[in-house]
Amino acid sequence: MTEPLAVVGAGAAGCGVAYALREADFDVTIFEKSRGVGGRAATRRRNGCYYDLGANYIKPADDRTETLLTSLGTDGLVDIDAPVWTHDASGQIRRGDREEAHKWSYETGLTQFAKRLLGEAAATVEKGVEIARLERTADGDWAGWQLFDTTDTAVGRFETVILTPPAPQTSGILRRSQWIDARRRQLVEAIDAVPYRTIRSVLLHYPFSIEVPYYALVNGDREHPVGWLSREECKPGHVPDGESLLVVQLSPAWSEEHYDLPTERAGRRVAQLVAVLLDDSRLADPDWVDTQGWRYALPDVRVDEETVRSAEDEGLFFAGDWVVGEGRVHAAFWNGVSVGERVAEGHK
């Protein structure tokens, strides 16, 4: 008999758990509070665009990352070419000065990457489903996990547990838990301590080309409120001929101050911001523009490694970027392969 095992969380630290469980003998059930796969490899559609709303590419940090995106299938995939410069406070703009590396996405967005990889993972996905807490429960020879929702109602008990969400999404399921254990408060403390850095991305849309020799702009000294931006029609499939679409990532302190924003007054303020470091009045007026939040986007240190893998002998797996402080889409991923291995060679 397979043995059962949640996931809590379909981003790219749990379809990393899953891709490595896939040929383990788990039953393996991924909860995911919203409605889509991929966590901040967020893809959208409208008016003919595709469009990346948090992380817009996977940048390789070794040969297994791309080995693996050609295991997962090349049709879509695609290779921006166009170079990542930088611009200061002052809004200078300069030629990167790095080397430039693989920036892969695909023709409909980087959310492929995670319907690929659960594709080829025997998972099933409860989409939906926001897991609230945990409740260690013994039952005659079984001892396990009794995982409930935000109603309160229990959704399955499992062996195994893996949570994925960002730290403080997971420090909240842990102190609402029922579990008598002195490592549960330390458990806490420890993912607490994780600074977590807010991310308003606001998409620009316009009816004309913009003529610009870089693929996006990055500021390097992170004291001008555009953090990043990047153009769309960079990624083949994404942006109809003769159309721009900028991704605009605000900083920490510009996007906490603005987060709840309307939309429509969020586009306009940015819009200006734009205009302005691009030196371009025409970016002022976009005809549509799109936003999306991310209370817990990037995180700046790791957590204490061993802290977060005291409770394995019980059952409770952690994975995901603020476990190895790097929020990268690759990074995610690979600490859930790592976990989920850990889990499989653990099983036998």
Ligand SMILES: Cc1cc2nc3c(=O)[nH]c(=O)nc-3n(C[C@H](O)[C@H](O)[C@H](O)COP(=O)(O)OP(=O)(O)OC[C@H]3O[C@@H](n4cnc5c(N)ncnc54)[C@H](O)[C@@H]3O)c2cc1C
Contents of the next structure:
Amino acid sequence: MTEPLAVVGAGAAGCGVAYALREADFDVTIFEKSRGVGGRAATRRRNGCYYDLGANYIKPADDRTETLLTSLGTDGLVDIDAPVWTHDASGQIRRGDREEAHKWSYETGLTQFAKRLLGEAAATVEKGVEIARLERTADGDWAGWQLFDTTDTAVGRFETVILTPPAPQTSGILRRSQWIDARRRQLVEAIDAVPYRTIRSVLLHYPFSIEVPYYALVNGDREHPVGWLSREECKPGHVPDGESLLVVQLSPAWSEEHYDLPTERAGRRVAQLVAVLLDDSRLADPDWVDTQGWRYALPDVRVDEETVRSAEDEGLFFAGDWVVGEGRVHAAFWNGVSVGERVAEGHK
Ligand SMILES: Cc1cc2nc3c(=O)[nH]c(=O)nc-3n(C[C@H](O)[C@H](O)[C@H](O)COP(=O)(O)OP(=O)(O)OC[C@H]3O[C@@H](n4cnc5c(N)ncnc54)[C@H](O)[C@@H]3O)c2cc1C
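Can you give me the structure for the form predicted together with this ligand, which would complement the form predicted on its own we have just seen?
Then the entire complex follows, led off by the chain already shown.
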């Protein structure tokens, strides 16, 4: 009989777990609190544009990621040719000096990565289900985990559970869980020690094209309120010809201070910053704006590995960018794969 296994979160790490288990003897259910998959590799569609609101692209550090992307299908897979330049605190723009690697997305947005992985994996995805807590349960010769949603309704019993939300959300689940074991507190402490940077993304659309020689600007000295600015029109399929859509990611300091500023006001402020930075007064007046706040955008360190693996003998695993200490889609994905492979190995 196939064993039921739960993954919490359908971001890159959760999809990595499901992908690794696609041929193993598990009945995999992924619980995802959002209505979509991909987590922080998120795409939105509006007024004929596709735009990546969180991660901008997958920049593989190794051949295996490129091989994987190819195996998932090259139809609609796009590489961003134009370079990334830099700007500093004073707004001085300079040509980037790093050698350009591939920067992959999809014509219909980066969320395709998760969709394609799940298309290969034999997993059931329960969207719109937020897991609030776990309960360690023993029943006759069965021992495992019962999962509860935010209405405290039990959504299933599983021998193996893999938690993949960002560290602060994973720690919240553990805090609320019923598991009388010293490891619960040790895990909460270790996971709470992973700080995250907050980033607010502001999208600015213009009914005209912006002629600059770069795809994006990154703030090298981390002293400018604009941490990152990129042009979605450099991704084939994202923006109709003759239009521009800027993705502006604000610095953690700006983002925290203006996290709750309403969209229109945040858009106006950021458009002013961008008009000055790019020395183009037309940019102060976008025809529409959108925003997305990422309270837990990027982990700054990696969780203590020994502690985070201490409950694996009870069937409790963790995966995600905070487990590897690298806020990258491919890093989270491969961490999910390695956890999935460990689970499968232990099951043999
Ligand atoms: C603004 C920004 C820009 C970035 N730019 C890049 C980039 O260009 N390239 C790059 O490689 N990386 C980039 N990153 C980092 C990258 O997006 C992340 O490192 C990666 O997507 C993390 O994947 P994950 O699966 O670990 O977590 P997530 O993607 O956060 O997935 C966790 C999932 O768990 C779900 N969840 C949370 N709590 C619960 C719950 N209680 N119950 C059920 N589901 C739950 C969430 O909804 C989410 O779908 C960026 C991130 C941000 C925010």
